[in-house]
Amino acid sequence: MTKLWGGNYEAEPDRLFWEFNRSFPFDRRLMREEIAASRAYALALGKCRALPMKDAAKLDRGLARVLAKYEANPAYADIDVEDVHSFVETRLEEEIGSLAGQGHLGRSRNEQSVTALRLFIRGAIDDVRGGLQELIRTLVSRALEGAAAPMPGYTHTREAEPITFGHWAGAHAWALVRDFERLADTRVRVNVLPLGSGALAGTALPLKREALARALGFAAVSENALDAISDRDFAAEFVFVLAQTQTHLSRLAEDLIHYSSRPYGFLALPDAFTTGSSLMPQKKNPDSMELVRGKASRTTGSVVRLLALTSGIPVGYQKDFQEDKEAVFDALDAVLPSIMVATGVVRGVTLNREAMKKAAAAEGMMAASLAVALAREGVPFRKAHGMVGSMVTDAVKANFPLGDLARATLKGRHPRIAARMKDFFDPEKAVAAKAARGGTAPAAVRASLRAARARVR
């Protein structure tokens, strides 16, 4: 049993115990920026002159010393060790002996701790950033093949009115816009420099904080050494925006299986994204979005866990904090492939116009415009939703095109609107005139994904 304590002991640990208290299985993924951290603090002890500057040149050399072996060979973390850290003094020891003591100096593990889970985090931000930069940008030139592509719109499940595939790939890609932003906005609470609050009082060693702050890639020094270890705001954070975002991609993947099921047929699914049946050779399973899809209830529970861990715990470290580490490490590692599994199905997903266009042009989904049509002859909106509303039940109850009926029915009273009744019955025409900001009309359409493409340039 390795550990940095213990000399106030006079026994070893209970071994369940020991094992139950350790980190170093889960938290050594925290290697590259516990030592990258770690380095950044022996040089500015040397720069403070707690430590002379070869002392802290030599402590910088044995730490890259230490990455380099652990990155080469797995065996290499096969030590018995507390945690992260444990680790690193230990095998820093073995390079260059006991001066491996002196990157400890002033230095607890509370703030170690919690400097690398925001190194981290700021890392796993970037990466998720470019993830779905790229899963928008896929959205958004699919949608613009089909910017003037007519299918049908739903709202509770039911058909609604004509939209285009545009519109619809790019309500998706508008909701990952949102989760770009968020992240970029988590980011600036996150990357704050906590290294130099010590065990909860700060130190007093004469370290310039905001140098090493620069050194790390910190916009700012937290102001506080008691809220700085215990804060984990910013890790809460973090895992609601990834859970925001897979719910966003559970919505699309959502879509995607419908679409392709065949009461609909208006797209299929890549074969390299699907699976078949063990008993049934025709299938073609959308394995890859249900797993996307099913993926959100692990970040939602992420980020249950990580309220539940933070709450009724006195203000310090408390040993509970431990258990943060997991649940980011589970969000990010559900979103992350979720993220290029989704812009792979995207991209490879090939539209049946024909389909899409006939479903469309189900003439109840024309019902809408009938009656804002007749609003602007002059009749009362509230009036003209009931005469539509009535047409639609005769048409139904005769089995008749509601065309047809709507025609017959307003030749004399409005003229000009049974004139243009092919029109109203248009999907294309339908779609083409909403064509205010955000509306479905083609133009509109490619005006909104060309403002998303920007948003994430």
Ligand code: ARG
Given for the second form:
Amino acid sequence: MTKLWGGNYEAEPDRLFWEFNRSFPFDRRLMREEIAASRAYALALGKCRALPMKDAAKLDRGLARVLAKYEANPAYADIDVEDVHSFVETRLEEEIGSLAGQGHLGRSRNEQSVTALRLFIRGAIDDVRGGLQELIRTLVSRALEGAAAPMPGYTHTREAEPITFGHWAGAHAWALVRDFERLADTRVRVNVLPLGSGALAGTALPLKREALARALGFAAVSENALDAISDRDFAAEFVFVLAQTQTHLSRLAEDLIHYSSRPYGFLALPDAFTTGSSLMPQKKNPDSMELVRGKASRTTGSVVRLLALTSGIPVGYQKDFQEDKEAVFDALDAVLPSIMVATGVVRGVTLNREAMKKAAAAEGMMAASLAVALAREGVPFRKAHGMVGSMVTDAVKANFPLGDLARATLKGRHPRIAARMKDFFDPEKAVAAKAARGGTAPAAVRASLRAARARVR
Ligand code: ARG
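Return the form predicted together with this ligand of this protein as a structure block, the form predicted on its own having already been given.
Zooming out: every chain and molecule, the one shown earlier first.
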């Protein structure tokens, strides 16, 4: 038990409690961030003459050696310390002796832990945005291949109207574009320096907090020390955006699972991202996409964890906060690999254009276009809707093609519509008609896809 405190104690901590209290098993993941912040802090102490510059430089070099040793040798971490902050100070003492304690001058672990977490999340945001950029680009390039390929569009999982493959893939791309942008917004609130807040009241040292912020790449400095050490909304916000991203990925996964299943057969998932069955030799299961879908439970769980953790506790540091880190790590560990797996699947998916087109030609899906065309001929839309609806019922009852029945029914009073019947029932013509911005006509789809790609440049 190596501790940073204990002068006022007569007994050692209970062993069970010591283990319960320790965060080093998980907060060692903040090692790089903790050491970066400690190095910048040591130099800031030197610059404001709280420490001789040569001591500050010695601290800085010692901290760099601790990180190098940690990264070179996993066993270096095997000591019985409380948390990552205690670890660094303990190992630093081995490097530079009792001067190590001076790196803690005026500094509290309360501000250290939140500083390291902010640095970690900032890096994680950049990683997730990089992954999303790649996924969005991949989705867009696959979508452009199928910008004119008709497929059925569904609502309520029932055939609705024909769309194109590009329109479908673009829908998923745009959802992810918003997550990409949300992460940039979140980054602004994450990238604020809490260091210099002390335990809660601020610092009595003449620290130049703005310069310290610049040294660590922070764009701003916290304005209230008590808030700065009590604030975890930046973490909750980050985890929410991760949860929203994973929710979008889970919907993409769900579509891919269904469209690659036998009754649809629109797509084939790449072998490299499916698994076989130990019993049924014919199987190629979409496990990759099922796990992406299932991991949304983790990210949603992390949002709930952080909000529950931080609601109703008093302002000021509470040990409860130690529970914040695993909620963040767990969400990140779900999202980053999910993005990469989804990218691999989207890259490798094969389109079955014939199957999509055949399904897109189901006659019922043209009913809405027919009603709109009748309305444009002067039939009130509700009436046109009713007319086409009863034609659909009659066609089903008579087991007769809807197009032929509609032609026969409309020939007398709406000869122009009756003459265009072939056009309504051609899925290529049906999609081409939806030419307004955002619609499924191939030209509109291409423009939309290029716009999505430009947003992640
Ligand atoms: N391990 C702690 C955490 O993760 C560091 C802060 C401890 N501060 C304290 N006053 N006990 O939050």
